[in-house]
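What follows is a single chain, given as structure tokens, in the form predicted together with the partner chain.
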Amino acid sequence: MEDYAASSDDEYRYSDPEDSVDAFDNDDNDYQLVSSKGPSTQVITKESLLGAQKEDLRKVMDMLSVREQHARTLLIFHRWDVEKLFAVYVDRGKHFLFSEAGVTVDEHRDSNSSAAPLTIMCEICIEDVPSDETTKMDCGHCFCNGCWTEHFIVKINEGQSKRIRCMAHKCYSICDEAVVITLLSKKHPDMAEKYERFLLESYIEDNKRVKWCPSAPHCGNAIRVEDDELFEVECSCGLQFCFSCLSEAHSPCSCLMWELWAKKCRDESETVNWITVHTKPCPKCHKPVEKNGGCNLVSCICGQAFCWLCGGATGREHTLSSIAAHSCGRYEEQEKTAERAKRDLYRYMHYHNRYKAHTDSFKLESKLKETIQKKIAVSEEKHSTLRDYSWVNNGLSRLFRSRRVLSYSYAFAFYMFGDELFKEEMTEAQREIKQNLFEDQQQQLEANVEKLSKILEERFQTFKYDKVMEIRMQIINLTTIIDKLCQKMYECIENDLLGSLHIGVHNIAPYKSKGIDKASELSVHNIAL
């Protein structure tokens, strides 16, 4: 952890530490500490899900002396947490542990092979079948390999292939994975493949501690976090997720907002509150009809006339001020509700808008990674005394995340100041005094990030050194301010917004100033077992 927080800073240090902005650089050192100090990750690939679980094994099988299939049962029992695995080891005892995960340990083997008769009934296919063709399990219990062998095929199909009971009528120990595999190797090589591969994946299925990587097609790998938070992260197929919700990194967004959020934009719920605001339905044909200027007296495409402003129909004569046959004013609740559809729409609209702006313009900003390694590379050769051009690439990944924090910051406001989640949370007031708070920072950060990108899209190229040098102040400048920014807004929002919550609980992951955590590749050593 300690070597993570130290790697990670020195990214993020400026070369020359004379020209880099002096008033921020002491302060960003500090927040690249506390960012960094989040939960460590790991990737779990095919080939290191092994591994990962051997190490787990490896504690238990240490601590209480047992065989790795036993480790097995007990921690799939408990889920893989070996905290309280342990916990429950001292509380309640070893007796306790194994037998309510089903385990036994090797009381009754031994008694098997002396004076063994030729042959013993089994009782499962009341056949007499010779000992050596029969398997006792560690409980004691004895039955012909047969009748185990399409046991555990049962099982295995049943979908229960972590924990196949014996076959005794109440008997409730485990059955020993190496007599499973051994005994479906002999005939059914390929429900033995199955069975282990099963005991593999329970490591990632029934482990809170990990999880898939949601990539579709699915690039193989899961996740492993060391605590339980909130956070976000990076598979090493780049695909960037929230570990909570499993859907893509959205914070300062909670998963709820979230949820919301996503459902909301791909919903026709606002669709269908347009229709309501701009169309009314022909009395005759019932289509929605648009009212495209003129009068209040419509004609729908069926040859329908009527009046825009009651809905009902009327004779096609009319005067500027009225319809002929028809007088209609009288104020009806209809009104109020079309009225507040169109007060959420604008509301909603307002709010998506920003969103969407951001959004697109990540993707168009996107497109300038490549042009500005070409920029780079002209300006190299034009100026020899300038070789470290990290500061563009620093003010690039800078404007990228922050542009990602803007979009999903819109998405956040809609429902932090909206009626939806926490109308009964805060009065009128509070609400807008917080919602003036919010708005300043976004708008101070909106600011700096548009001037970034302003500056980013410059021909540097072309400049001569002290014009190079002169944006190269700005944009280490401009970077720093932008991540403080972001920082202060998380900051903001975790304190003074969703902390001051009483009803709902909204938690978001915390601001990681380096961009969102890598998880690294999992390496275990020593798992010779």
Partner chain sequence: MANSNLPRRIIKETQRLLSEPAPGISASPSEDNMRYFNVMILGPTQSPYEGGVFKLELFLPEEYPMAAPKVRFLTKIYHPNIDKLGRICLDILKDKWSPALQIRTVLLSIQALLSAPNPDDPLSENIAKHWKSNEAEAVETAKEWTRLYASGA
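Taking the form predicted together with the partner chain as the starting point, write out the structure of the form predicted on its own.
Only a single chain is listed, so you will not see partners or other molecules.
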């Protein structure tokens, strides 16, 4: 193992997130490491959602000189991807951009109304209605307000409220949202409110850069990322999650690996495996029978006797070495299947036990936070010359972070070196080399994490000054070593393991030395409304 040393204390800022979905519990806002880098993720609250939407709308309105409803129609069509929208505008031109999205900018509704007839026949209900009870859209089509209103209600109930098309045959223009709201508000204010809410929430529902926080109960926040979707983030409610799949933060597992592992841990499939390994079906009633003695002649509760070795029905006459009129020395495929099931079960138990052990250790070590604060308070009174105890909190935060990495690393290894995902991607020799490389790094990390855990449990508040300084240097050095080892493990996974495969669906969120990024609050004061 490389000899890592720290020249000075790392300076970190802490907050402590709340429970993640299945594995780790996070409590109040005390110690979680966060990046000092500028905010690449932002929290959008109910109050700032409108401002966030206006920010993108303003960009399009200024660039294309269009009204707000047309800018929204364009953005909804392009899933709120402003850069993509502008790219289409540059490459294909304004006319293509508008027609593709169903935007009509010809203001037919604002034409001279003095020449309009007193009554107009609505082509939908085929009735003559007063002209002041009709509405003409930007595309030029005019129908009675009653037909328009019913059309809007049907489309909203069908879930098409964000892009309601004109009723005219083969007209693909999108109806003006201001007209929709005005007509609905007269007789159906609840539908108008629902329509406005759908338009507002489309900024989240249709935007690949914005997703709802998956907290339960829901905190009401959404998260916007500026960079890659493959990202782990902490919401202001304290929940840490993977932005790509919305599961709990699970690196170094890929999203698919974590989905399979979580399902495997929830399912009863392993119970089925246990039954396959430890029982055999009765040849008469087919119920599983467990052997509870050394004799290979077993009896089911239905009364049927059968041979444990081959599963065949037999009589009850037998000696210590044989069953009367029965011989089963030949190889049977079912024995091969049982052995394979047994091997797979033991392999799963190996990885799951270690995954669970680190998960449980994390939960127990979380109780150290309050204890350590009390130790620090006592030690500060005892050693007046030593006032800086940030090294203790830094070590504790590094312990929490590395426990998570270790726990998920066993789920990663289960699929990386098993037959379920990459059987055709590696030869047995290649698999063995890669597994040895990974497990060497995993064991180094595990050994140093256990050392750090043990030292942090020391009663340093009772020690003399020299002993406290010795523990201080041990924690600082271990904190640095563990950080480097985590970084090396991620590099190994990205470059030597996943990077060498032809399957591109297995990518992992990058390692963050200072912990998962905490999303900053989006300030509506910085947005031109």
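The term rigid core refers to the maximal set of C-alpha atoms that superpose within 1.5 Å between the two forms. All values derive from a computational prediction rather than experimental measurement. Residue numbers count along the first chain shown, from 1.
- Core-superposed comparison between the two forms: the Cα of residue 300 travels 2 Å or more.
- The rigid-core alignment places the CA of residue 127 2 Å or more apart between the two forms.
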